[in-house]
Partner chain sequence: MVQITAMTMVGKQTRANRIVAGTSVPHPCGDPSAPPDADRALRKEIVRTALEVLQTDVEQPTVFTPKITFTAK
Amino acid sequence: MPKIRVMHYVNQFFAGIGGEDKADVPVGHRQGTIGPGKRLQELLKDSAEIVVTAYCGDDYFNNHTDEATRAIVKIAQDHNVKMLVAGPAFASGRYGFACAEVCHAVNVSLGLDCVTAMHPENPGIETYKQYRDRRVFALPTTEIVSGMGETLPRMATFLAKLAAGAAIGPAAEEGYIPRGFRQDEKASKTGVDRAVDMLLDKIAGRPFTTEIPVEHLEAAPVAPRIVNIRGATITLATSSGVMPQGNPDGFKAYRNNQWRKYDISKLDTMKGTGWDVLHAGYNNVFMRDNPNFGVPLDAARQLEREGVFAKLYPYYYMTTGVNAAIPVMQRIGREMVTDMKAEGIDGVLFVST
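Kindly supply the structure of this chain on its own, in the form predicted on its own.
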């Protein structure tokens, strides 16, 4: 029986290219195994064969996510692989995010089983949970690379099980990080009895497992007020999908993962000045007719002329977030704020949909 063909994804460090100085390396590939893939192949034995290793710099992937995932999917297609393994990423956030995105793209585009591994608190885990791909599995690791010796055998065992076509059970049984799926199964007790048992266990301090995990999102702190608004530089930001005609930066109307800022320095209004709208969450007709609804440039210019604030920043910030993964949008928000601070912006008028 022929071995299952597997592609391995690693970052620039584990590809042996370099560290942070090489984090901008674009997508590439090599035949066979490199880095941790060599040991992983030894552990897989005859159950599967890593025929190609794709790699990408962490910064390049995070800054060119769409381009990078398309290139990696093409490598998988060209090499006729039937399974993907990514990482392990341990606690590296950029690497973990890339592993989660690569697994999602390959699973959705090619329908392949995908396995990755990283620390449970890696930001990539939130991306993994948000996507909820049924055939993508993330195994837990230690925070640091010293856990490689115990992680690779578990990855190999899991890959071998998938390669053999065996059924994968619940996360608690198989050891992967749960994604929040609720599966029907027969129970020996009624729901009332199970709920009472869990309550009694909780009161007594005994361990128990809830049947309905509750997702908790971190609260965003309220920013302090601007004391001197008349001396402030203000910018406009929007998630309404207002962009230049033709969508030159390749935004997606659904599950978008990027942001941009566009020049409005010579404009007093958005209406009739060559803008388009891409957003799958509302009727775009009125926004296309008058983009000031999403980017209120006309009102902002009037306030600027009246001296309500000192200056309107010459660009507006734009993204769109229909059904996007929460960790992705959190990353976009952090990147926008970092840019705004670097540009000396004091306040933001954000228009949501």
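This one's a predicted model, so the numbers in the text were calculated from it and none came from an experiment. Residue numbers count along the first chain shown, from 1. Here, rigid core means the biggest group of C-alpha atoms that superpose within 1.5 Å across both forms. What changes on going to the form predicted together with its partner chain:
After superposing the rigid core, the Cα of R132 is displaced by less than 2 Å between these two forms. Fitting the two forms on the rigid core leaves the C-alpha of G93 displaced by under 2 angstroms between these two forms. The Cα position of V196 differs by 2 Å or more between these two forms after fitting on the rigid core.
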Given for the second form:
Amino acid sequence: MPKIRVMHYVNQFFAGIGGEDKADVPVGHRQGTIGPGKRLQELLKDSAEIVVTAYCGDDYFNNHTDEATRAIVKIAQDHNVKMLVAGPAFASGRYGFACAEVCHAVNVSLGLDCVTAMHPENPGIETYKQYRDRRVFALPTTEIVSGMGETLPRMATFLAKLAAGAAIGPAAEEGYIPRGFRQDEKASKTGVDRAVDMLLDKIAGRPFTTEIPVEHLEAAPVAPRIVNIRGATITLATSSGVMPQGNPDGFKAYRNNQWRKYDISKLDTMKGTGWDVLHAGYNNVFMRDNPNFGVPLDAARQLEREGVFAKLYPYYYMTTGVNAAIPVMQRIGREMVTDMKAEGIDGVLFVST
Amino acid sequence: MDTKLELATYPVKNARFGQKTAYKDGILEIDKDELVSLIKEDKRVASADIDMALPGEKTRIVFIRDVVEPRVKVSGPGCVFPGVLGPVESVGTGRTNRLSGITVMPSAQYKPTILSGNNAANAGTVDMWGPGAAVTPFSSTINIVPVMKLIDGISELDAHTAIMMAELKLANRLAETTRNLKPENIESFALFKVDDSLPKVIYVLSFMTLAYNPHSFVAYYGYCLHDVMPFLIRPQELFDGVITTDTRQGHGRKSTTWHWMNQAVVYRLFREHGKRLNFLGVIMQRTRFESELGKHVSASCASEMAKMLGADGVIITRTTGSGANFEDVIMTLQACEKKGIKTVLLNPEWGSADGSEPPLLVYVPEATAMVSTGSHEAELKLPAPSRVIGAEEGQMVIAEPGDKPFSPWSEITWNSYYPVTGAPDWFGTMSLAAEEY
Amino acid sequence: MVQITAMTMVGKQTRANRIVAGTSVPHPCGDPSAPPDADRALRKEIVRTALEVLQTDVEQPTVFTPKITFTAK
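For comparison with the form predicted on its own, produce the structure of the form predicted together with its partner chain.
Let's see the whole complex now, leading with the same chain.
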């Protein structure tokens, strides 16, 4: 059986071109292995063959990312490689970023399995987790290059496994840095048995590992305050599923994927003016009877008349938000905001149930 | 000294329809006519039949409204399902017979009058084979399915009562077959005095009820729990069916009556009692207060109760994917940790069909120990069955108002475990987990 | 944007920076058990608070509580 053809990606330093002074060197390549690739090839034995090494200066890559990745993908294509290995980059941020970008580009455009390695706090890991490619794997390394000796054997073992077409299991089992996918597994013990074990460990002060890691959403930028509210156009928006009678736009009560805006320009209240509610996440009885609970038109109209703000926008924005996919809701949010900006809206009162 | 409850188990290895209703050597024979007429005593039932599904068969059951295990009280005060099938008498002592490995799983159709919101009726599906079987315990039980249609114009509350009474009466009748027979095994459950050095554990069993529903979802001794504050129970009571549920809702979003009477956490804590830990009891915590004030007060109350009882640690579970409910649960966890009580949260996760979204809705630094029973949003692809129970030839099924109708004879793809009765795994009954990739 | 919600914990988690505590999940702006006049006054106070919050500087998700009385479930 012919050996699996592999391309190795390294920066200018590991390609032996030079240090910081050569960081602006553009993409190039050489047949066979260079630098750490030599030892990697020895470890790979017959499982795979590094047929070409692509390199690029760290600054060049960071300043010309699109151009550089295109050139690197082309080298991979021209050499008909079946796999990519990049790095290891250790704690070097620009190099780590390049490894993650190259892996992503090669994976997406050529569908190849890619392996890289770097320190878990290398900024390249953020890029890696953002892309979440199912067939790109980053192995953890030390911060400094002295870890090369123990990193390369792990990379070789992982590459050999991919080359052999073996299934890759969970991150904890296989030793790669998790990309952020979670998948159901059959455990050896029931959920409750694991919970009792964990609780007794926690009480006794023994080490234990939570099965659900804490995740943090990124902070959202803060919109500046409205300085002149008396001159502002304000709109009402809601995720409570208040809509015209009979659901004319075909909203789903659950896992909905669209939004609309409906005319309220001639109304002073939402009560008894022909509205309906569709939302599977709360008891709709009150909202149905008085949609002002979700679209506080009566109050907003009064405050508009009192001159507290200049103008109530003639429509309200709505969606039904329950168990919806986050990317779908983010899209809905972006689309609403784009529309609001185009309509010259200064402030939004968003009511959620 | 706590009085024990004995659960006497009569395993059902096979079941068949026959001339009489009787249990012998692991085989349950069922007189279909007798049971059908039992259901038809209720004038709210327009038509009824009884079917049966066996594990491994390519059978799909639809319009499922609940699941229950056949049990009957043979000694001690009260009855199984007190407050519903008999007077309110404190249960959880004496002896209760159970037929294990078999359920009563009502499939019922009626015209709903609540057409939106979380108080609308819904129906579940169970596949006895294939990928759908992996996510519910009810693919490995023999399921006796009363297939019912309710009369026109029935109210939501009457629909619930009719389905529940049929289900419980049937279960009770089947369990009656064990009276005076020798069980295969007897297990005793008691909170006897133990070595004081063992860690003291409380189970905070949180469950969602809705304050405004015809039925609140969960009833204790037949009393619908609306916006009550946490209360303490003798854990054995659960095994005698003190909790019944809204039988208009058979989706996985609701814990079935079967799950309450086979409460996995309570079983486990009893079995560890005196060995690795000291089980102090169960705090029943109604959740999904609609205001944050209610949520905070409930969290404060449950944690204070656990502290007063001397708990070193608590296990917390929940019963729905409601986000508002999850807030109550997380606040309770925080309140316990702040009082020095160690917590473990045992629950399934969200995470979307491909597992790329955050597994939980809200994170707090106190939640350091969580056990996952898998995602309930993963994709489920169910192949077409050979047989369908609960629907007429060619009939489409609407799992809940507003849902797209589906043909139960076809292949189905769902991005959620909710449509499957008994999934997701709220109490850690099964061996499901989630791993990071 | 200001978010009016009875689930401020979720609002904070999803990084809404300006949050006004609503009365209750199924009716964030008002109290159906109050007499209609009181309910309207309550709603007006919530909206008034929200408009004030739009004019307030914040640095991170912050919850503001309107000065209202309601019966909570």
